[in-house]
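Take a look at this single chain, the form predicted on its own, given in structure tokens.
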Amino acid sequence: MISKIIDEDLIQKTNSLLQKCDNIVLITHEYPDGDGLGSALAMYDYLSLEGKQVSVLLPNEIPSFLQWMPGADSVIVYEQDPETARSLLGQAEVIIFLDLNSMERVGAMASFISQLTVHTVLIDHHNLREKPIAHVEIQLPQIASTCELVFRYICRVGAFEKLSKDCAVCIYTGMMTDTGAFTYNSQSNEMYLIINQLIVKGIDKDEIYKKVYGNYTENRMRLMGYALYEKMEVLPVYQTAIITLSREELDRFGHQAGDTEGLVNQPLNISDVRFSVFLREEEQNEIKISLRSEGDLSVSKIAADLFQGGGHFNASGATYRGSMQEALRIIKEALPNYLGTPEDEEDN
């Protein structure tokens, strides 16, 4: 039995709004991952079957290892076609934000959206923010993925029988990728009840795993090897590993969107590492920061404290406006505050 964790009032408000509106735009965050794209495409499939006119807008391109996903060929990328994206936004009766908790995460679209008078809905599983960004917000940080929330919503409005195999594939992809193939944030027994229902719908979970994790280009594999061999710094006293990649280094390996996905998780395979940091230079003076941890170390707190970022307890991120050297300095100087040293443990 899957519990009704989403408040009934939120289900009814969202369903009522979507039922009376025909033109709906779905938006997820910059640098879309499996959960962001999966939740948007799952809602796209469901709402299309409900007879709605639906569009999916992304701030930037889909990573190559996710381009196989059902419905991905219908996505409009704002960076590539801003005129079409703005036209669709201007016609929208409802905008649904998926897998984000801040308007900053929709990139260049944010300023245009802020000028619109339109109904908005948020479906998300990141940490709550004081200031809401939508009229109706379904936001539960205790749930491991936004795709799981989308599944729960579809079931709660009585549409499970209508849920297609394509929709199920998108939901499973998001659930899988946002838990590192069910290696973290994945202890909920209800998660596996949901997976069972997705299998009933016809998904091949082994095939999905291969498409996501066995779909490297040669350049991506070489970049990963270079990052781990040449650029990974291990700080044993803090049980920490740090990887940095400059724009020049990324370009050297023909970097494409998504090529560094999952890289931050790799150092956690080292037996004495419990905190992993990955800094990627997106452009000059813009550093993308990914943080991962094991056990009781909250990287969402670290991301918030140091860079006004956020995310989940063991998986978080942020953007730093400044140089790579400065971002690295901030992190290293803060390590004693969060990880202490072996001497500290002996004192206790």
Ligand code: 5GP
Contents of the next structure:
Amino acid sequence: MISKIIDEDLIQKTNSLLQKCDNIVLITHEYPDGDGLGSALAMYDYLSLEGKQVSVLLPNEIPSFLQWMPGADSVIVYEQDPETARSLLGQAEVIIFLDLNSMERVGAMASFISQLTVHTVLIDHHNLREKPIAHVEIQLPQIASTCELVFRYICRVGAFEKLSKDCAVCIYTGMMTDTGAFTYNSQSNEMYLIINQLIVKGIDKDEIYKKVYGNYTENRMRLMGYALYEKMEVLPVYQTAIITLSREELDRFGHQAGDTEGLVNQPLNISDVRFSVFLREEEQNEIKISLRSEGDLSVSKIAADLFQGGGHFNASGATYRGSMQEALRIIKEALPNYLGTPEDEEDN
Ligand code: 5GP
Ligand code: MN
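Target state, the form predicted in complex with guanosine-5'-monophosphate (5GP); input state, the form predicted on its own:
What follows is the whole complex; the chain from before opens it.
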């Protein structure tokens, strides 16, 4: 039995809102990952079959390793087509935000959205905030992926029978990518009951794994090799590894969106590394920061403290407006505060 972990009142509120509205826009965060895109496309599939006028709106482009996803070709990207995006937002009766917990994460369209008078729903698994961002919020940080919440929602409104194979593929993709293919945050037994149901719907889990993780271009593989061999700095005293990639280096390897996905996890495979940092220069004075940790080190706190970022306990991120050197300096100077050496502790 899969337990009814989402509050009944929230299910009812969301369902009655979606029943009475026809025009629905689904939005996930910038630099979308498998869970963000998967949860939006799963809801897109479900609501389209319910006869709704639905669109998926992304702040920026779909990474290469997710472009195969069912429904991906119908997505509108704000950065590429702001006029269409604004017109869809203008017509929307409901906006559903998926897999994000702050409006900053929708990028440049945040200010446009803030001016709209529209019903809003949030489905998410990040940490709770002091101030809500939507009228109805289904937000459960204890659940490993937003896709799992979407599955639970669809079941709770009695629509499991109608859940399509495409929808199941999208849900599985997000469950898989937010748990590193079920290698972390993956101990809940109900997760596997849900996967069982998705297999009953006809997904091929091995094929999905291959499409997400086994579809590198040669350039991407060489970029990974370069980053790990030439660019990874290991600081044993702080059990930390740091990788930086400048715009020039990314361009040298013909970098496409998504090519560095997963790179930040690699240094954690070194037995003595428990904090991994990856800094990617998007453009001049815009550094995308990814932080990962093992164990009881909260990287969402580090991202928030140092860069006003956020995320999950062991996986977080931020954007820094400044140079690579500055970002690197801020991190290195902060290491003794978060990863004090045993000698430091004895001194205290
Ligand atoms: P990634 O390193 O894969 O880009 O992001 C890891 C996690 O950090 C994401 O799931 C998301 O929760 C969070 N995250 C990434 N970038 C940002 C950001 O710019 N701001 C905030 N608040 N969270 C972020
Ligand atoms: Mn997620």
